[in-house]
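Coming up is one lone chain in structure tokens, specifically the form predicted alone.
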Amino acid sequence: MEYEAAVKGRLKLKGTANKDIQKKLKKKNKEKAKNDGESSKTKEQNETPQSYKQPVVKTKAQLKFEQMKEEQQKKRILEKASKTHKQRVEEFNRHLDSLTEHFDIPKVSPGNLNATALKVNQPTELKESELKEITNPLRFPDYFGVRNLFRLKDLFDAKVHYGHKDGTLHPNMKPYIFGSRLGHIIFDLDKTTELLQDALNFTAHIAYKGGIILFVSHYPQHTLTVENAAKEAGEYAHAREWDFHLLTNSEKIYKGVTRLPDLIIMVSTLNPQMQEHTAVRDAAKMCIPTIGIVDSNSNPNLITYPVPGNDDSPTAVQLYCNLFRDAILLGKSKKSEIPSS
């Protein structure tokens, strides 16, 4: 009974029921009800209004005293930071000493800053060892300045991308492909463009050095433009049908020694025929270093410098007897440029 009165509330208690539990249940519900305003007092005299609450008075003293704080506070500000901008400037005053002892510059104070102190050395001065080592395009990895000649978007406009159709791909050829499309596979121009750049400033560095460069293609319709490429750049060209015996037996056909060339520029690496070019096989027989440009039906394991791209049409043709031609002029202006000793 006791527990169905603190759940539901008073009990509507029968005449049956005792006395004694009806008196227990008031003196209870009062207590409570004693409780609860006594709860409520304390809480509204601990929360005094925003009204009440008495405005702080400062003093002229306290006033001064809290700005020599803030004072103190600025200064110590401004001499952390220049502490760390003197020790920015040490360890770059430090940096420059290491530079000028490695590289052997003169120390110059600012006061004597005059024309003989920062007087360039010009290459008459220099020694015959310094020249060589500056002049030596090899230690450079664009010395010619081959990858400013062509961007990826001049790769896309003359259709190097396009493939033959997807059941002509060569296994070889699957790490150059990017995918296919309508049914025609697409090179990745990204791994074009690399390996582009490599197979021009190779033969750059071959003029350079004042080598022998043969252009070769056996497509009727691509002959001019091999040709007129060569001849532009003072080289050679075979775009003709190829002798079998034309870089292995060569004494016999031109009946005395003959200089070979130092690298084959192979516009494109199969014949008609779509089969492999005579070329490829001899040259490797040979070791003559070659650059060819292969496409998706072609096999580029026995090429120097394999470039995956479209060999049939005549704009990606043209593009590449361009370029080509234009890495070899450069190789050579760089080597006339050089005083001779």
The other form holds:
Amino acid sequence: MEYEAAVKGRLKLKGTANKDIQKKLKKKNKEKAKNDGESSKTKEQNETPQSYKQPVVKTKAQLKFEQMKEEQQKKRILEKASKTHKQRVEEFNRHLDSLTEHFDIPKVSPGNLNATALKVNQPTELKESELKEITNPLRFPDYFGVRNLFRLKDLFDAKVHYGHKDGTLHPNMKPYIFGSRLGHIIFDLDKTTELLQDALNFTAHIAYKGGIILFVSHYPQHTLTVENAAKEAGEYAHAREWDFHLLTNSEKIYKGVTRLPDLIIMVSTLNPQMQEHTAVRDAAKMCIPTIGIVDSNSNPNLITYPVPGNDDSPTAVQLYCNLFRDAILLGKSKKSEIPSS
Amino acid sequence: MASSRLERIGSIYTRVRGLLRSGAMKQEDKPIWYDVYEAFPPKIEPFHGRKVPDIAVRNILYPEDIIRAKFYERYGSSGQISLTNKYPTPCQNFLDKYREMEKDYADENELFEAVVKVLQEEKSMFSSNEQQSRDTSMASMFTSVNKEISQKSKINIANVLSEK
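For comparison with the form predicted alone, provide the form predicted in complex with the partner chain.
Let's see the whole complex now, leading with the same chain.
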């Protein structure tokens, strides 16, 4: 009575195979069987239980993958078992000992107190035992004593403070100028000394590390001065006409593998046409640091360590050449004094 | 080995640092200057388009410039002055005298005239030779040198020729 309204038949659940669908499949299979010539009933019976389960058959690739997995696992286990923990620790310690002390925090112990940066010129006064602890000149503010090479008065006497006239003043040079005396630009020698000391310090460190230093100047009056300074320092100079492709396409010009300079010292950053020397831009392109004497009509922006000062007077140029030559020689001399670790 | 030739983007340091961080440049290929730059960076980073503060360039003037202006207005310039000659120039002499006599006079113009008088008296007292040796113009340097040479050598060409 109550059950008359009930829906008879199997539950029509989503996702599972349904008799209706099976009926459709049946029909399809029957058609297929007629075409293929096989009995459809037997296939149906096999399919229905299987459609509930995942396919058990694995492909060739899957089988191989599992094989490789097992092999790798065996290998790993063997590797881990090869060394004991003690052996590994010992090896690691050996590796650490072989690393440089460059990244260490400087050690200050009673043993090397007299060797720390309390004095400027130290290496000659150290004992051999302490020498080993101090291996890196970069830790000291003035390892080569470059600050003692010149005084402000030397700059004044060499006429370094004279710039060109007001009209040719480059706006980027304004921070370095003391003032203008009746139209003539005068450099602030306090700033010049500071910047020159930085430049000389950098030069000395590069020379210490064995870098190639190139003196560049296209001022015909100073060619001899610059070339002599480079000769005495044992480094290189290019005081003649600058070929555009010298730095950027050097291998083609020299027809072979070339090593570019590690530092370029520009005694004058202008060429005879009063334009910025190509070397300034090319060095920045080739990631070569530059030190440049920038006069009041030059642009100091692209130069890594600009030194504002007069680049026209022979006395000034002679002074610069002497200072850089001395800085290079200082750097090289310290190289032979201390054995590298 | 990788490198970056873009000089207008960043500085050489930022570019090399970027290459090292990204792994494009290996640590063994690190340039020599990199560690030195990190230890001693420049006071101002070398960026291409760096803007510089627009500081006004001041005029260098001294209180003595007024006196110098008056002096040159009246007597004009004595020509090019040799910077290597250590003797004081006529203008400098004037200034020194002016400073000495400043306390006695109140009015500037009076003081100026008084100094002029005093110096003219002193000038007449000096002999001509000494005056020339203290001459600071460029031209005088050459004439004095010529004189020295002629005084030292004392060779009379006529005598030399007559000996023969």
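Residue numbers count along the first chain shown, from 1. Definition used throughout: the rigid core is the maximal C-alpha set that superposes within 1.5 Å between two forms. The structure presented is a predicted model; accordingly, all values stated were derived computationally and were not measured.
A displacement of 2 angstroms or greater separates the C-alpha positions of Lys64 between these two forms, with the rigid core held in common.
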